[in-house]
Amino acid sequence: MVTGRFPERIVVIGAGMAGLVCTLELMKQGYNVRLLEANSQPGGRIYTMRDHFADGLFCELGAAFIGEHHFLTLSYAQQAGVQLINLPVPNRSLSYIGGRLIIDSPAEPALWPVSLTAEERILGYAGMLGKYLTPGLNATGNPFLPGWPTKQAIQLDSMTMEEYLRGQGASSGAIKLFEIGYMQMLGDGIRKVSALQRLLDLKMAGSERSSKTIVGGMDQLPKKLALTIGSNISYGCAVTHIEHSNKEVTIRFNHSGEVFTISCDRVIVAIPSTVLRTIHFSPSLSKEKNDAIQNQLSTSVTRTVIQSRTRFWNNLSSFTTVNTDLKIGWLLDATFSQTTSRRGLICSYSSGESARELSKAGNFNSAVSEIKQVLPELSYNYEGGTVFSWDHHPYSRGAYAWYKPKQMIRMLPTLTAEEGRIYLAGDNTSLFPGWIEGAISSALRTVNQIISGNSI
């Protein structure tokens, strides 16, 4: 139980995964606690798009899968009271690549059409990402055991994901294979992304084959989390000053077009740096997290949702992504689990330079061509659609972050470290950001960080 002056109020900013777990856990030690939220709705970059489709359907814009062994999320869907329901695992994947769709199954390896080793041909794609990642993904340690980051991780940190690729001797082709999909998705790419962070990634991204989602749609946790929050949740808010002493602290914040002030002991700022940026902090933050806020780097992430007819795309019978070398980039069935339409959504899920090329204004139509270049039948059946970037997003201004090298190891510390009465949290300040698992962490680490005083 809180110990000292009561009821200790404090002030959370941001109503995404981490700023509900650090108010639900605070309320439940018994602080005074406050949620600012400037959007309408609570969640952040889960998302789930609705009333744009017919018959009811839903599309994630934003986080859509729980894997494995992410035990923290799966612990609070639990006591959401949400049903999970297992993705579909095809018995083969789909890639279009130089023009034409490849299939590529256990029964039938795929040809790829670029230059690859005798040995990497022999291998086939699974083979290549267990002989080259193997290697790195044990390198990475345990982040969680004392001592981390061993040599090996910091070794990892100080190069591109490229480079460590090349040095484990894959090659030019097998690197080209390695950029269309996954392992493309975070940031500029793995020829710009730190080893580090990459590795880590896949390591929490797990198996596809036991990986799952919401029924209902993903939007569905943080809702029903923020009900057990109730009126300690205010919407619309939105917070443009932070003023700090070794007293206390003062909120200032923008709603329905007036300026309002709050007064607490603590604040958490559960917001991502590219939002926390436009915050005036008085006195300013030290150089140090200042520094670490202004420079940490967000994926730009563009998603593209089409409504299709009919279905067409059962008749592939394997097709629940493609991987593309196009603009457009990985390519979903956004509706595998809703069976009450005919109709279905396709999304595509666009990163780094080409999603920030097709979320400029004209662009729609060219993810829309692209997409019926894959899939033709989409030419009978497309009956309009949607692209949404979250770079635009005002209370975004890009996805989840990401690190250039020898940036990760740097930072976080920074980020994570409490100042005075401030505390960072967010999937950003994780080891794991792009994941509901890396922002309840986050969130968990800041409610233990007050309840003990002391940094961690």
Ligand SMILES: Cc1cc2nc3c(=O)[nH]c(=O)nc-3n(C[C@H](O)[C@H](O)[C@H](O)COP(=O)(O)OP(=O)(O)OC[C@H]3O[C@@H](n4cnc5c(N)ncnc54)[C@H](O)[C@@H]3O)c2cc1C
Contents of the next structure:
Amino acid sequence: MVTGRFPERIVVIGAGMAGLVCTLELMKQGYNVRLLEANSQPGGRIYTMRDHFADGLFCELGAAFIGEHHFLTLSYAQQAGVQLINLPVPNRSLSYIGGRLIIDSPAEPALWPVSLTAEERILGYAGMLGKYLTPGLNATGNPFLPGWPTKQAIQLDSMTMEEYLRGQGASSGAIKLFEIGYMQMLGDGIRKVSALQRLLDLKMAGSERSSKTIVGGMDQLPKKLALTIGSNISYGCAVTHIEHSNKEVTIRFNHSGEVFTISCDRVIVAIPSTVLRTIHFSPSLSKEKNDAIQNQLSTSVTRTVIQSRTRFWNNLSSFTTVNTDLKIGWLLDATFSQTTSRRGLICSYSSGESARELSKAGNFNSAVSEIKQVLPELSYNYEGGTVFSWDHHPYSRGAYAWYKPKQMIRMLPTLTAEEGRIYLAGDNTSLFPGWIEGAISSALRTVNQIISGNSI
Ligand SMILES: Cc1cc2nc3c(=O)[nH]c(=O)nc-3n(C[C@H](O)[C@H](O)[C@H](O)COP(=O)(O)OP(=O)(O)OC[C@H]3O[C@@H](n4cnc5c(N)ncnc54)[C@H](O)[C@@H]3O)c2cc1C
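Alongside the form predicted on its own that was just displayed, please also present the structure of the form predicted together with the named molecule.
Let's see the whole complex now, leading with the same chain.
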């Protein structure tokens, strides 16, 4: 029970989904909340790129999909009144491996150009996923139940995803296939990432068959929530210093070239660790907390978006996405839900080392030639494009957090523990970095910590 001053003054830093939800929920409880955002708009890593393309087309550079079991995200989407649409369900999957387009479907299983065991050839891609992943998905346990992490979860956190797959009997060829596509998009891929994080993330991803997106662009979700918050948000306020004592917290921020300060009773810092490290705390945070902030890794993601004069790919019966073994990584039709133009946008999703390579100045053209390699008709339809690196975004400095073995279970309790008047939120403090669901769950955890905490 809060027995001190009420309403308490709370400052929330960062108007991504975590900061927005913290602010909304604390305002509902009667707290006096101010939300400081460095950018001129809300949403953070929900970033719908507009005004770069013809005919009003737009492209999601950050969050694009909502799973049917993302109950928190769906609930705030409903509160915001945004309209959802299902992703198209292709009847076959496309991959581009070793310079060839490979089509895989239950009726016509692909002949994968890698060396698989006889059993793996019979199982096919979906069968291999089922055989090798199911035991691990079960072994992660339910992280929301008391007693978690279980022994099995701790064991999974002590190995890489590749080690886990080999332990399940996956051949080198099968592992090579898993290194192409979604499984590779966390951190520096399955040879580096903790098996526990990789498997928890796969659970959160669910099936793309049941995923949804927001009609008119994902940015409508944070924008509508921000409208409800109204003038309690201040944009263009980049926080640089946090001074704290047992009496209050003073926050220093830059706004239109001038330095301002604001004092409050408690602060919620809802920004990624990569940016948090640039904020000066006085006195310093505890050694454990500081170590976790300094050492939490962030996935590199680079998106290349190409505008095409026609949607020639509609002739490729199932093109919504293509997994490639090229630096561009995953290719997708970014405009499948936008029907007002004959033009379309193709977007690549490159992660890890390839993303760092493609983010270097001058590498746009090499990304374009890779995309043309996969979709040759683009040569006659190309109308321009752009490249966006999450590593280079000053207020993200990476796409989403990832862990090497033995980091996740050790770091998470440290990141989530309050320290005096300071609370950390954001998807990187949740079990599900890289998901709006993780950002919202971190916000609700923080709000509960504040509401259930004693007066300070
Ligand atoms: C490439 C990519 C693909 C993704 N795909 C999906 C998907 O399909 N589905 C899904 O659910 N999720 C997806 N995500 C994850 C989702 O976007 C994030 O989990 C979620 O948006 C994180 O919200 P957040 O509030 O924790 O952080 P952020 O969105 O990063 O918000 C932090 C905010 O803090 C602000 N800020 C930073 N520093 C300061 C400062 N010093 N002072 C003031 N303000 C500051 C930033 O400008 C930002 O607005 C994806 C993310 C990326 C990058």
